[in-house]
Amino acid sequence: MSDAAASPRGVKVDLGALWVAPPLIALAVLFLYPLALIAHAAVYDATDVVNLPAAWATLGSRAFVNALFNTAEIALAATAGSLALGLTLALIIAFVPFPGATFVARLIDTFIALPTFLATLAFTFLYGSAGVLNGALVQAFHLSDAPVHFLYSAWGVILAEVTVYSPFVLRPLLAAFSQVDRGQIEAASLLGARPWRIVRQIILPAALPAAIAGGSLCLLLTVNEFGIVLFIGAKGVITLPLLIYDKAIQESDYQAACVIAMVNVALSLGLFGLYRVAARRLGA
């Protein structure tokens, strides 16, 4: 019997496409199902009854508005600081020859592997009320109280996040700088161009996609940062992740926590889309 007679006419089974099923099932179990549970809890109350007024009340509350504002303010400031610091370090490491430049770059990279709260702990020893800086100032000027308190404010959170997330900007910038034509830089220098003009007209245009990719990644990470904000314990500085924690753990208001979590998820997915666009442009 021929193969054509052995199988129904017009029926084609592509068994090769079945490899997609296991990752889709894993994605549904590990991500989509928990996300669906959060979305369900955001709409339904503890008695499993739809309670949209409570959800709208959460979004209109002063606590949510303040947390959203704090999150945006801290994330934008920390991202701007990370871009400035990362760009400065990348320019020095890539274009200012000095012994140990490669070692310095790798040392800075190690911050990527460290937990974020370690930087905060180090800042506590340096700038805390009983830290090195305050101890030196109190002893030097015979003060009765520690004069430096910026660590326990939004500025302390921003400084810690800039320290932690600058390597996420530095790494793509160094990769972009390695592709810059050094002949153009030498030619511009021989023609009398000042260093800042060379940076502005030759180096920065080539590094713009890398800066966008690194900056968008920093923005995504700082929006979702929880450990630094919690560890510093800055008075009045409540971000969206910290508000979710407070609502769920401290107040046991799970519907409010899930409503805020859905907003945070939507914000994160939007920023992740921005990062992917920037990363594709960098790859191009």
Partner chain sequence: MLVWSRSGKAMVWSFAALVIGVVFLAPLAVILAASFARQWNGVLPSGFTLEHYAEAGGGASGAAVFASLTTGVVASLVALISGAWAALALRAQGGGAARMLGVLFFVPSAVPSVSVGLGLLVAFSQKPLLLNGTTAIVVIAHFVLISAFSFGNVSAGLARVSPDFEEVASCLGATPAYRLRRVTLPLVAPYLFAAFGLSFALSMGELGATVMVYPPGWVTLPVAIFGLTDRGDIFSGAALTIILVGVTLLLLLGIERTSAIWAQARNG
Second form
Amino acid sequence: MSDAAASPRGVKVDLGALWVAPPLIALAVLFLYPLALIAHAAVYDATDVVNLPAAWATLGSRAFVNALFNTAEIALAATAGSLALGLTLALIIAFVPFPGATFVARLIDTFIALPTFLATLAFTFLYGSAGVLNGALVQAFHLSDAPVHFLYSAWGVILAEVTVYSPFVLRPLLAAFSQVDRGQIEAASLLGARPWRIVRQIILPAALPAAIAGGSLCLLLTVNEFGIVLFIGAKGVITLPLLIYDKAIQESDYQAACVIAMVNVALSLGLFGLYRVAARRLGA
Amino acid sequence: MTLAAFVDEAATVSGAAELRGAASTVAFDRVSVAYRGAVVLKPLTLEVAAGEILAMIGPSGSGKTTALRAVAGFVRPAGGRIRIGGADVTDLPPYARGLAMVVQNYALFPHMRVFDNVAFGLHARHAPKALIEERVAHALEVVGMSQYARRLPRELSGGQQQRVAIARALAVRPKVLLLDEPLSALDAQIRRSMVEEIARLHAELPDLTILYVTHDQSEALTLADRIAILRDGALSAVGRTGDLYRRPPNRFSAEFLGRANLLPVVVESAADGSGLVAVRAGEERLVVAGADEPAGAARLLCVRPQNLTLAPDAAHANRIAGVLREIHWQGELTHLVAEVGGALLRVVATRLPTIPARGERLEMFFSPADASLIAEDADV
Amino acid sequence: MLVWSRSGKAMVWSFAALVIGVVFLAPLAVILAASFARQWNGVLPSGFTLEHYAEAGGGASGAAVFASLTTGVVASLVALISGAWAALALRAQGGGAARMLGVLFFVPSAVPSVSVGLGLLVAFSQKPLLLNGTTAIVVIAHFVLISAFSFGNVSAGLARVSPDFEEVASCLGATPAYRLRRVTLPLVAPYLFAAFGLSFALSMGELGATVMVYPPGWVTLPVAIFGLTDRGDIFSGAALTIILVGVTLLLLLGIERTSAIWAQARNG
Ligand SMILES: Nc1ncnc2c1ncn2[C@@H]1O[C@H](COP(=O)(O)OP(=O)(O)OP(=O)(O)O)[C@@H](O)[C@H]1O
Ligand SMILES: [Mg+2]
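Having displayed the form predicted on its own, please output the structure of the form predicted in complex with its partner chain.
Okay, now the whole complex, with that chain kicking things off.
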């Protein structure tokens, strides 16, 4: 008898493996098959004829290149911002705890459950041309025009994404910080180490895996973000997902939409692979 | 098990005896196990008699758990058959084998109260409610946990959880009880009392066959009728507990089961049928129990530390002289280490007339019946 | 324990309060305020009104609440069953193939929602499966997007259940079905509840795929909110957002309570 016989289910292994079939079929029909059809539609045009020049034209178009550039810029900046904000808050909540710190951590955590476009909508009231900030500035300095306009640029998207995605960094970091040996920190401060030195030499190394895992998840989510960009609706800020939406729904140019979708999916899967490797390597 | 079987057995006498299943043998017939090509249990042939406690001991990774899991049906042997009560169960799923098991961390179902934990196996076999009540009550009584029926596992101490795990196993009246290091999660003191408790339990349930896996040789020596010693996935020795301890068949079992002094000797004259053999260790001529030893053969003389005494008397006919190298007083016992012709011998003495000093010459005595001869390469 | 001095702590805390206030609390607060505001032209909103909520209570907005709730509950339930099924089957199977399949079940979480929607639109606008324009395609889109999270949650829960429990159960005579019902599922129950809660929250906020596939008669809350704000009716949009947040949080709280009550009842 072969070695396979040592598996717990023994001879029945072949039958037992069939149990996974129903959810697998659902996944294949509802997810993999549509994905394959996107790939198919990327090279066929509306008349169902292979049309590679059209696909190339889409990839070379200014709109696509701009969207790709915007997506990368926004994702990287938002991820960096989320890491900075998440790390700062995690450090304070974990190591300079204040009354109600755990409640605050939970509150921030609920942001994970809220729709992302909520941030954009709120920003409209806060930083929009008729919003709180501009209103205050106009009133204080007797200006005739609203002075703050960042909301309708890439910055608006980046800041909204930082608000929405920093909880995704905060959560694993808080988990990692709870494992840091408090005795070590106390010993270091007794030896006269300054706080920033303790942070750099003891806390950050311990938090690195969580930061990398949280950061790469952030990168993936920001590359895929749609709601925030759609709600801001600024002409100059088009990302890949938004361009796909525009091409498919506004222009009914399905081939172009599918070509861009292929690029976006490939980018996301690449990031997903990185995230899995990082998460596994670092055990986070 | 059928419903009729429950009703049937329910009508038997009360008390611990009620928890008895029909006694069963367990037989390994050339059972081997491999994980992804790596053989971790070499063809094992071993029989556990009905109503006996067989302890399976061996160092970590020697395949004890694997052998036990093969009986339970969690690993499928790569070869060989397993029989329980004479019936071939190799192809039966675990739940159809009529066994019960207690594992190292007890695995009490955390979401069930003690009562429901103990009732689990009976529920699973669709026993009638009245019978379940009765059986669970008895099982809890046997392990002294009746007052705790309404508790959750997390509200119990380690020792109490252990008792509940045993009660849960006994409640189904298993043909065979499998125990995998059931005491190793307990601290030393509770462990000792639990060993005694299991011994008492077995005295009350003489028909229960128990396969007891442990790497603690003192548990095995206390509880087992017979001991099987595994090494690197192979059976190194098996025998009645006392025999195996007194006359280990090879160096590995001698050293694994308690402490042993192994002194290289040469057989002087072939066995003469008296059951005694004369051997030479350096200058000394010694007489030990043994048979069929050819003259001139190199052997290891095995004698346990507590069988060496420092005072000569009629029974202790053999004398070895050495030099005292170490002496440790440990309250009840004194441990001495003496050097004899380059080899070190350990002596455990309960009482010493005079305390010898290091470097002093020491004479040690032992009885021929307390020593045995082991072939030098028996375990290779 | 990093900062010991009183003044140092006060400084750090005021900084934290400022950041948390500006970044997390202010957005929620302004949306809440706007949902009750008649006008907002200066620093503060002016005029208190329940009009926006009254509008939301009936008509199109009411239908959106219904569509979102229905989609969320149905998609989350299906995702929970499928995810739990897959996680259990892969655990029973074990080995390298099961690990690879496990990664496959995670992949939908990595693909941008707009692309998932586009794929469904392309795939189900043609034979053999014509679903375009039905409610089913919205539910399917949500199911695909949340399935990975359900699977992940249940898998994580199962990974924490020691195989000892299940082995002891089988040894005591439990058939696989009985063992699943009485041992495995109760042990992972907290993770099942959590999986459902997370799935539901994600579904309630889903926009990218929905906007690609929704039929006119099945407008979910996020799509309705986008419609309102796109038309410039941001106050009604704010009211509907508050309803969305409220419904989501209420259901999450409800699930948490149910989980706790259920755990108690189980032990009672
Ligand atoms: N599921 C498995 N897959 C691969 N190898 C395994 C598996 N289970 C056990 N082994 C290997 O089989 C050998 C025997 O393991 P087993 O658990 O039977 O040892 P043991 O005698 O019970 O040890 P211990 O005293 O440490 O419990 C070990 O080398 C172990 O690494
Ligand atoms: Mg073991």
